[in-house]
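In the block that follows, a single chain appears as structure tokens, in the form predicted alone.
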Amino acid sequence: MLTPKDITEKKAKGEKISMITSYDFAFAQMAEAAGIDQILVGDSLANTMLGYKTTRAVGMEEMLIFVGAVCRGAPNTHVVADMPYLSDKDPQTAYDNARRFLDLGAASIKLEGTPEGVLEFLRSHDVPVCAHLGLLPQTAENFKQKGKTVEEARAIEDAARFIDSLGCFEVVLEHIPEELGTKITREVSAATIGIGGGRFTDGQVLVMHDALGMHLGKNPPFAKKFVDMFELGVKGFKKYIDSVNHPQ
């Protein structure tokens, strides 16, 4: 299993870091068998697994179930547990919830933005933190690209320097201009993981359902589909139905 130190060392060596979301035992097994560097149990499971419109719809109890399943399925892979909406509303609450994830077997936690005092408290208690900057789905008013204006870009860059000063080992950069992603990657010692952050971050993360083509509809513009599992699944179900209707 890659440790936070291993991940920052991969960055220092110029080696790329692969991260994918996964939410259950079976797909975690698949990701580990493929040799993925990190599995993110994202609060995106609200959309992909539970059919909600917003990631705010899930809390700690749901996340604990899914994180536990993934840790059991991929015991030798670095699992990042996503802190759901309001689970980091103050430093002590954030620490208590982070500990629950770590006690299940997660190697680190991820949280969005820089909530006042929270990152400092977590790092002072040696909690491994993957930060998340740029588009922040839990609080975003829209899902347009962030960092396009000088002011927005400066704020994201300042936040990246701040999380780096605290010793956060990694930061997800979501839906920002490639130039900004490249600049931040060069400026910080933390590993940068892009999801719509350009080609030159230290690694990439995709939602499993986008990468494997597991849902109807279009992928986000920055999410490549590598296989069409939805179509394969429908074909499989049709073959099953046919076998029921025409037993041999």
Ligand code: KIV
Contents of the next structure:
Amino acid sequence: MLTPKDITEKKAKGEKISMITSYDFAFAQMAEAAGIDQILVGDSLANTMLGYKTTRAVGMEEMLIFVGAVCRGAPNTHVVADMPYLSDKDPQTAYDNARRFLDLGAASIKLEGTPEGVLEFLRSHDVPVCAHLGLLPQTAENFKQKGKTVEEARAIEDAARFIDSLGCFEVVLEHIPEELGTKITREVSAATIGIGGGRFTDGQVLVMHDALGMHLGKNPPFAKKFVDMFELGVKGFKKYIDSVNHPQ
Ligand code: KIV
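Taking the form predicted alone as the starting point, write out the structure of the form predicted in complex with the ligand.
First the chain shown before, then all remaining chains and molecules of the complex.
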């Protein structure tokens, strides 16, 4: 399993880092068998697994069930547990919740933005943190690209320097211009993991349901579909129904 140190060393050597979301035992096994570097149990499971419109719909109790399942399915892979909405509302609450994830077997936690005093507290207690900057789905008013204006780009860059100074080993950069993703990647020691952050971040992350074509909806513009599992699944179900209707 890659440790946070292994991940920053990969960056230093110019090696790319692959991350995918997974939420359950079976897909975690599949991702580990494929040799993925890191599995993110994202709060996007609110949308992909539970059918809610917003990631704010899930809390710690739901996340713990999914993080536990993924850790059991991929015991040799670095699992990043996503802090759900309000689970990081103050430093002590964030620490207590992060500990629950780490005690389950997660290797690190991820949280959105730079909530007051939280990252400082987590890092001073040696919690391995993957930060998340750019588009922040828990609090975003819309899903448009962030960092397009000079002010917005500067704020994201400043935040990236800040999380780096605290020793966060990694940062997800979501839906920002490629030039900004590239600039931050050069400026920080933390490994940058892009999702719509351009081609030159240290690694990439995708939501599994987008990458494997597991839903009927449209992918975001930056998310490539690598297989069509929805179609494959429907075909499989049809064959099964047929076998029930026409027993051999
Ligand atoms: O929740 C999630 O899946 C995420 C990714 C989009 C990075 O935060």
